[in-house]
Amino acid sequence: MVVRVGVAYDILRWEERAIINAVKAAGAEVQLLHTESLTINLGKRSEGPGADVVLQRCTSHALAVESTVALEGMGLKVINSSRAVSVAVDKVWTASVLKSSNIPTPVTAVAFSPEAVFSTAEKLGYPVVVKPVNGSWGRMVCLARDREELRAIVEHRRYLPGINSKVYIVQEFIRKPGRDLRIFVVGDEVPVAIYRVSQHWITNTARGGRAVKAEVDEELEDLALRTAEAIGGEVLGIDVFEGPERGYLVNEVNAMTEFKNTVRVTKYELHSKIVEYAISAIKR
């Protein structure tokens, strides 16, 4: 019997093309599920995709969450699950789950009014980082070194549309050593990791950070696996800070993680590992 692996996507990036090629190389059949062209008749499995397992790869968080929920409602196995995706794309939810699971993280608070933002920043001590509830690639992440800079950030966000702009994540500023870590979890393994190196305090490669191969020690491996268990994810990219006093701190979790630069600098074929895991999930 030929195994059928679905790939749910909105944009075919390098990562999705690499996954598609890995599925074919594994002798499986690829089912491309372009979410913006897809209609899912809820509850009618016979009218849905014929995939045995689906890899969720949407860049849009809304499309990723809702399409995963709909596909699961048809009885399909989706990697990652709707809960894992929902937790990972909501930074408040992520931080709450990590805290309740005793995962070390930066000190993080949530404020729901400008007045609360200022009082929170005073308690944490400047500088503070102000983050959106939802977002990727370091967008809308701001550093306030004093009350005046915070005032400008809050004033700008007050005029943005959408309820999420009215929810403020205020986080302590971690003085990183010019880098952070992106650690990848696939199932119960931590196969590869990179440093994201930058002179800027935002180290995302989308913002100019340079990818460098990193080694995973036992402490990092344990931290990554405990984080994945807390989130409920099977294929994750986990962002970790190296705190000067408290050591490793989990900052964020990515459920539809990018890995082009990781493959480039490590030569590790993460796409093949992901496909291998997806196919093994069918047999389980």
Second form
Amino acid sequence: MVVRVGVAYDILRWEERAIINAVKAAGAEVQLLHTESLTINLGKRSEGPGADVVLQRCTSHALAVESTVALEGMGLKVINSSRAVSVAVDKVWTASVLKSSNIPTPVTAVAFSPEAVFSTAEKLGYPVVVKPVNGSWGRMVCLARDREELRAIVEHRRYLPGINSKVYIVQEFIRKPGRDLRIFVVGDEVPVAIYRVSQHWITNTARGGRAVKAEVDEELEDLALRTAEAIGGEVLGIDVFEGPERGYLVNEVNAMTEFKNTVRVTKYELHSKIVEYAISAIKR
Amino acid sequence: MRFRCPICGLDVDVPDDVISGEIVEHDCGAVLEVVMRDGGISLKPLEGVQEDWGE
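Now show the form predicted in complex with the partner chain, given that the preceding structure was the form predicted on its own.
Below, the chain from earlier opens the complete complex, with every other chain and molecule after it.
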């Protein structure tokens, strides 16, 4: 029997196209679940997508969370699960879960007022990083080297629309060695990793960081798998800092991870690995 | 397949094997998204990067 793999997406990036082609190459049937034309009648399973498994690939975090919840409500297996997606897209939730699972992370605090941001920064010591609760690609991640820079950041954020702008993540600034790590987890494996090399303190490839193949040692592999277990994720891109004093620190977790640059520099076909895992998950 | 650009009104050629969600760049500078719904195909202007977009 031919298995049916659904791909839920909003924007068709290189990654989604590669996954779709990998599904076809695996001899499976692909079901395109483009959110623009997707309606899910909750509870009416017979009217839902007939996929055996769905890979969640939405770029919009809101669409990713809500479409996963709705698809799971139809009884479908979605990778990643709504819990994993929800934890990963919320940086407070991610940090909280990692801390409670004893996974090393940068020192992270959450403040709910401008006054609390200043007192938190004084306790942590400058410089500090101020981040939004939700966001990606390094957007709106700010570095405050002193109280005056923090004042400017807070003042701008106060007048931004959206309730999430009123929640401040204040984080210890880690002096990275000109790079960080993006480690990929697929099921219970860590198949590939890259360094993101940049002289800028923000190393995201979306912000100009250069991808270079990285080797995964036992410590990194263990850290990545423990992180995935804590988040409850099956296919993840995990961002790790190399701290000068405390070693590996997990910074963020991506549940709809991008991997175009990873495939380009490592030649490892991560999309095929993800599809292989998704098909194997049907049989469990 | 040939469609009309919703921005400039001129023709836009789209491959027959197009997939819903594909991005088409038109000569007029418009970036268009292919939407397949209820058996039909349409083009709509691609919205810019949204606040919650990411990985």
